[in-house]
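Let's start with one chain on its own, the form predicted alone, as structure tokens.
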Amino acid sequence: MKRALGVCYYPEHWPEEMWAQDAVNMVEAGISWVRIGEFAWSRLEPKEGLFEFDWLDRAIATLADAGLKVVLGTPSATPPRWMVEKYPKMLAIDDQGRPRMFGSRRHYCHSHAGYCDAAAVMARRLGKRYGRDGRIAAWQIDNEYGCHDTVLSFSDAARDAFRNWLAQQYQSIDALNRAWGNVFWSMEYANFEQIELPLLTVTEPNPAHVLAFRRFASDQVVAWNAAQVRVLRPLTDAPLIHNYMGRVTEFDHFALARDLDIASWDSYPIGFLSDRLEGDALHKARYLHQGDPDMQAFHHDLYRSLNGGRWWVMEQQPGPVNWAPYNPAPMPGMVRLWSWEAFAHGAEVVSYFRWRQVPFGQEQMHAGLRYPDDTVAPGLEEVRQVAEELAGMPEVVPAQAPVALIFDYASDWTWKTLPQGADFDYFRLVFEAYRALRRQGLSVDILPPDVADLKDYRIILAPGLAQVSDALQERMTGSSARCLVGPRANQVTPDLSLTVPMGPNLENLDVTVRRVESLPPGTKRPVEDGGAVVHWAEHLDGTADVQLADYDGRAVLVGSGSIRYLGGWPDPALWERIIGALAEEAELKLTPVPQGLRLRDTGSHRFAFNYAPEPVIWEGHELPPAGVAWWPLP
């Protein structure tokens, strides 16, 4: 598919006489896709049963007549006021028992059957009207599941659905009591109707109860999305898409994606640096106007694995955002860099949010490609440059990376439920492994734990995987790769009881975790010859070969054959040593890059991206700050 640019547009926000010129200006800028409609329920159905589609018909016609392909969104992320009056219990409830009130967005509980049905009815109406309309080239279902902490709802509807879910999962209350260890603290139940949601307990609730609720909540999001898919599928042949959000892990994106055709995500590099990433003050100051060098690429590689490699950026930051604690402007050239980085990782479309900055509402301080007075904002000039470069660029051919990194949403829920340390965060652990790989110039594929094929990878990493299935072990050992699992691998059951003995229970690797320690910030356990363990340390026992140990002689990395077990959380220097050793065994060449430079290899080209605030010279190419370069691979 030819790579293309898009933009998010809200015709309902602007006088109709502006639409035609907006469409012409989009096409002149090199934009060919436009997303509309995902927040427009109150204009589509201002009163229950009163549908007003004429304005949307005219908007679609205006945009399509200019040559734009339309992505039409279902508007279920913004139920109108009358809907809340009809279903007052559709509002999500937070963990303090308070309703998430009307007046913003995503104010619904995924477990409320009435609103789920209403959203499906709206999707069906849209599908019947536009499903065979060739101008509608794709559909977006809802918007940013999980954004604003909206996966976990503690409503009556969620409680009732949770009880039913538990009955299906466990079949009998005795089985549930055994699985949860409810003999502890006399927590045993006589029937499923006695089970409440895990909130407002005197001290922490049973972790098995909490983890079950997290699994249930994820399943509810998947079921919610599937309800709209079911009604749209028979009505359209256009692909169905959802736009995920960065570092939202409360539901299983792999599971949800099975019902869709294309994955997309919303990329806000500078907002994420401030709002969603750990990092010291120096790191955040260095990349204040660029974003973290690895955050965008991580999500590109994650979402590339969801739908057979078909993925988009549905919303790309074009200027300062409004929602982070601090909102600096992008460095000149960064909008172009972010766009090309997405294409280098295989994106089909990069779409910018939004066409014009709106002068009202919650996002009035969020930049667009044009200012509120319709003059050109800086990001638009960079979009034009990308469009011109795309026109002269040969097709970017995807290729399997040499490294696979296993990512598991259930492991994130597990360690959020039982962190055993205030700063043990699964996403952070996996992301630091990803960063370490990229600092060595490596391209990475991020894969689910049930991936069917691991052949031809040279290195496979599975940090923090709560359960390592027999099937995954078989695929890892059956590959020719050097494999690393841990820390915290296979240490708990799916019901969050300790395995006995406590992990990692890997075939042909004699190692047991006897006890664990969580280390406070600033504490390091130096490892012999360089690097240190931070955050988390395990005391290992067994006959596996010790490959790295700390200065007290405690094993940190052990191995046998192609499998390695990591018994601690590495700092950057230790990650570098570990990856270097794995690469040497795998006969994989590393190309360590200067600070802030990142590489991405496709099947035909090598791309280089300079996130650093100073120029970088690499393999004869001088990249200025925000510079991008590419050249054919030999």
Contents of the next structure:
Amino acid sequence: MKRALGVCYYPEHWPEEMWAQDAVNMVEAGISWVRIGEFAWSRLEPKEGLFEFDWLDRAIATLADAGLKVVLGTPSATPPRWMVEKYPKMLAIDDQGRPRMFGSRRHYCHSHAGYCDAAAVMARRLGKRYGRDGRIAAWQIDNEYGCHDTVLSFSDAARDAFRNWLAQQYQSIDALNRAWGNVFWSMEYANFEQIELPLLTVTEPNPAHVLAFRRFASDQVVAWNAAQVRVLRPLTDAPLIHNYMGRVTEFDHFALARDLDIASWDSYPIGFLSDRLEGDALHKARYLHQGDPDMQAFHHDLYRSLNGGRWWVMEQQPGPVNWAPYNPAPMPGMVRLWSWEAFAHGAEVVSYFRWRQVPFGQEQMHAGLRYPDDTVAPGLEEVRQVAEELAGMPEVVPAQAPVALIFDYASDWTWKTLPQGADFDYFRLVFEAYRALRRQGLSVDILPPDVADLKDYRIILAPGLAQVSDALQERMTGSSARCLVGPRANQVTPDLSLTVPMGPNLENLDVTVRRVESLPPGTKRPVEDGGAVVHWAEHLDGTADVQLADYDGRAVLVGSGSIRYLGGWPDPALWERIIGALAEEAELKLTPVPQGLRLRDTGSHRFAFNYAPEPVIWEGHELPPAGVAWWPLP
Ligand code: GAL
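Now show the form predicted in complex with beta-D-galactopyranose (GAL), given that the preceding structure was the form predicted alone.
Following is the full complex, with the preceding chain placed first.
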């Protein structure tokens, strides 16, 4: 697979006279893909039924004539004003019952059938006009589902659809009452029509109700996307793509991806460090101009598994963004590093957002590869360098990693619904495990819990996985890997009531959880000989071998066969010990790396990326800050 560069471009933002030179400049910089159209509804259909595609025809022709392949977006993330007038009830409603008004984007509820149909009609129009046009080499459907907190909507349309969904799931109201335990606080219903959305209750709503609503909301996003897929599929052979976001967990990306061909995501490392990652002030200061050393790779590894290894970075940060609380500029070299990191993790295309900084609208302070006056911004120089390096680089051959980390969206909803401690966050738990693995120089595949094959892994971790199915247990024990599940494995049913006894119900492992504690920040349960349990601690019972215990003699890690149970949330030192022990048994060599250095092995090369603000010498290679090196694997 040939790796390539792309860029996001908005012809409707610029005078038509500029398009041709822009296209030439893109090609000259080594860019071969250009994404357009995803927010252009008000120009494609300025009034209901009045379609204006001529300008888009000309834009496509201009870009393609210069040699660019076009990704065409469907514009459903930006319904125009007339659409909202036509369907006032299409607006999403927040958890305070307030409409999310027109005036930005993503102002729609995934359950509103009228708008969903209108979006599909627009997709059909585009598909009919461009579906067989060879210049359109891929499609992007909508833009960043879930961004701006847009999965959960408490609208009337959502309520009606939720009732139908519940009726299908439970078949009878008695079954729902039983499954939710509605006898508690006299919450029993006589029919599905009585069920409201879980908002504005006096105190917390029934967690079973909330979790059902979250599952429903995820299904609605999947169905929304599928509606456009249904109309586009017969009209085009070009791949269908969506651009996911970082740390958006409210819908099941694995489920949605089944309808698509290629996964992609939008990588804003410095924005993410500041607006969606935990970490103390020292960590944030150290990586201020680089982004967190694991955040990008985590999403590369996660999204790689959505469509059988086919994935892109659809939007790559090219300079300072505008939307985080603070927006520092990337350290020189970071645009190149992020690009190479994506390729090393298997990306087919890295596409930069955006071509030129636009001097109006919400993102006027967001960098582009060119300044608003069309002079070259620093990011573009690095793009050129990547293009040259790509041309001289032998094929990056994908390879299975030695470690699998299981990621499950439903577990995130489960623990958001029943946290039992203010900082029990599933993403954070899995991310810390990922970081700990990478601190040991390991490459990681992030996989869904229903993954078909785990055979050749050496270590498999499933931290915080709410439901460890029998099938997953079989696949784990059937592999040659050392496996770890817990904390909170099988402690609740999928309907969110406690299992009795409280998990983890593992084959050949006599362990049960008697009670659990959540621990506030700054407190911990130190473990004998090093490391500690933080945030979450379980009291375990049973005869399983105790591998690690705290100073009160309470078991923290148990089991001696291929599956271990972890009864707490490890701090970094404890993760290091656990991974060390599993690796030793699995005869997997660890390569502890200096702070901020990260490695990634492909089938042919080892890549090293220096996120640290100081130079690092590693295996004979000198890496300055933001340095990248690669060498053939022996
Ligand atoms: C992304 C979005 C783009 C643009 C960009 C700015 O989340 O898809 O349209 O808003 O952020 O960083």
